[in-house]
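Only one chain is shown below, in structure tokens, and it's the form predicted on its own.
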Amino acid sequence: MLKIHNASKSFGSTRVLDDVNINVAKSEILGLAGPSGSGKSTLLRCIQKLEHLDSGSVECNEKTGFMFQDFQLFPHMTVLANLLYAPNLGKKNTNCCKNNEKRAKAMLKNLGIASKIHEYPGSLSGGQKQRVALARSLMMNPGVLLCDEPTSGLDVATTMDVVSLLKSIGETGVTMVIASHDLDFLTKISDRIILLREGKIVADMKAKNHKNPVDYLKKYYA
């Protein structure tokens, strides 16, 4: 499904990922935790090639959506827009626009925010602007889902809505790797966690098979 083999990358004399090595099983929630620094973005940006690796690959064959820390929507269009942008560029059909536009307002729908459809990003609240990210994520059919800080500034009720969302889209089989540095969050929501620290894998753990996961997490923080 999703290979990393020998990932490395460098910023000036900063090594940001150091020979790391994961593979991601198909279907499977794999959560990134480390300190700020530790390379869980720099590593999301290069399976989305945002960024390009110095050495090593990261080998995937399904479709890739990446929903970003900072929402990305365009602030010039409305919500329905901001959706429908990416999966009807360069589309002439007719049929096909309206059938993204029927799948984006049933999104919408799902997500609860049907009402903000015709609304700007910048009326949005914080977890509004969060879910409308995802939908626009969701629109191009990923089988891998990326998420950079999904509950970023988010509050404790939001966030555990954003965790019913994934689990749910996760049921549905595809694939996800989330970067959080919120470790009560990422054990909610994954299979299974890797921690980096300065570039390296430092931990690969389930959380069901821990006790008290964050405590085990915590202490590479250290």
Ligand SMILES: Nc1ncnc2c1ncn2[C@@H]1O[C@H](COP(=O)(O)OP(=O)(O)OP(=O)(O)O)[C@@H](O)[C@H]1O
The other form holds:
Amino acid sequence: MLKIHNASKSFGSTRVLDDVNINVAKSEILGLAGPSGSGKSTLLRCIQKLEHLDSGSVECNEKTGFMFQDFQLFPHMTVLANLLYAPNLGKKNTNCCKNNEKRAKAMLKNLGIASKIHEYPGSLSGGQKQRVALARSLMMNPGVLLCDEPTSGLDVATTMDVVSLLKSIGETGVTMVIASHDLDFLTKISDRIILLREGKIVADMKAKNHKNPVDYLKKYYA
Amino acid sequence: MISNCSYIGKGLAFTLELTFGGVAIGLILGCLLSVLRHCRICIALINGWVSVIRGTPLILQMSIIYFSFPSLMGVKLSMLSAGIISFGLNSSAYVAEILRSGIESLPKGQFEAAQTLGIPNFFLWKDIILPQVILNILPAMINEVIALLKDTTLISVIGGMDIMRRSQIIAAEQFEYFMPLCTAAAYYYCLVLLIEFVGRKIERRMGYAKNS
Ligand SMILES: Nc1ncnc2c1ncn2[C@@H]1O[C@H](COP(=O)(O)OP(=O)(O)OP(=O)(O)O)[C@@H](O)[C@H]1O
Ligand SMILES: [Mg+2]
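Show the same protein again, this time as the form predicted in complex with this ligand rather than the form predicted on its own.
Once more the chain from above appears, this time first in line as the rest of the complex follows.
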């Protein structure tokens, strides 16, 4: 499904990814943990081809979607326009556009932000922007969803919402790779967690096999 | 008094022609420059142009165009076209700089977000980048128009009959400086207020997304 093979990447003289090998199975939810600067974001960006590997390869036979830590919504477009712009681009067929619009509206309703549909991103809260960003990437029907720090800046309740949201998306068969600092969040959401440190994989575990997975992972941060 | 006012006011059209002619050329050329800046061969040339234009006095540029072009190229330019060309060329360098900083101030993530959504380059620029850039640079552009309006007074140096020059003529004829010059100042000030008013209108109409 998603195969990362001997991936290495340096910025200047710092080796940010050092011979990383990961296989992600279809529908798997993979968590990426690791201290700040360990290369989580870089790995996600390499999978998305926003960054080029120095050596090694990323093989992915499905379309990827990417959620940025700072969302990167288009500020001059309404929420609905943010969702529809890319999927409707170059579509002459009005039926297809209508369907997209229906889908977008249903998705926003599902995410509990139907009332914000005609607002601009500038007037949304962090959690609301998050949902719009999620909906925008889902509109492209990605087989793999890459999320960078989806819970940073969110309060506990909103984080729980994000957990159930991502879980329900995972249940539709979407494969996910999620980078986060929040070990608690990662253990709740992931089937499997990989811990990076200085660009190397130092742990690869399944949360359900551990009695106290957060403590287990914390040891690697020391 | 009233006849003085109307004599000075006859320069209004000339001043406005210079301003808007200059702004039009400045905008078109400035946009062209900032697009061409993305092409490798042109970068040095354009940077050089911008640097020279910004590094020399406008009055000198205007004098070169008006006084030396006839002997250099055998074309005699009218006062108006010489003025519009110099103000336009001068403004183009500043417009190009405003555009450059407007584009650079957009977060890199906007380009990347468009890339992850598979938006092709042409549409990326047309629908995602430029609308945001225009909104960002609007205040700087309005400043540029105001600066250009005030710079058109330099045309009086080569003899152009604009508001400024006409007020000086009256002053010299009547040996009375205060009123004619204040009249000219009032004309310019009203024009600036008008530009600011229109600018604010446009800004408000586009200003939906101030804080992303
Ligand atoms: N464009 C870049 N140019 C130079 N260095 C970079 C660039 N992007 C990342 N780095 C460096 O690569 C290293 C890894 O960065 P990365 O963003 O992948 O870490 P991270 O694990 O996501 O950290 P965090 O948890 O703080 O988000 C850091 O040392 C960073 O300084
Ligand atoms: Mg990161």
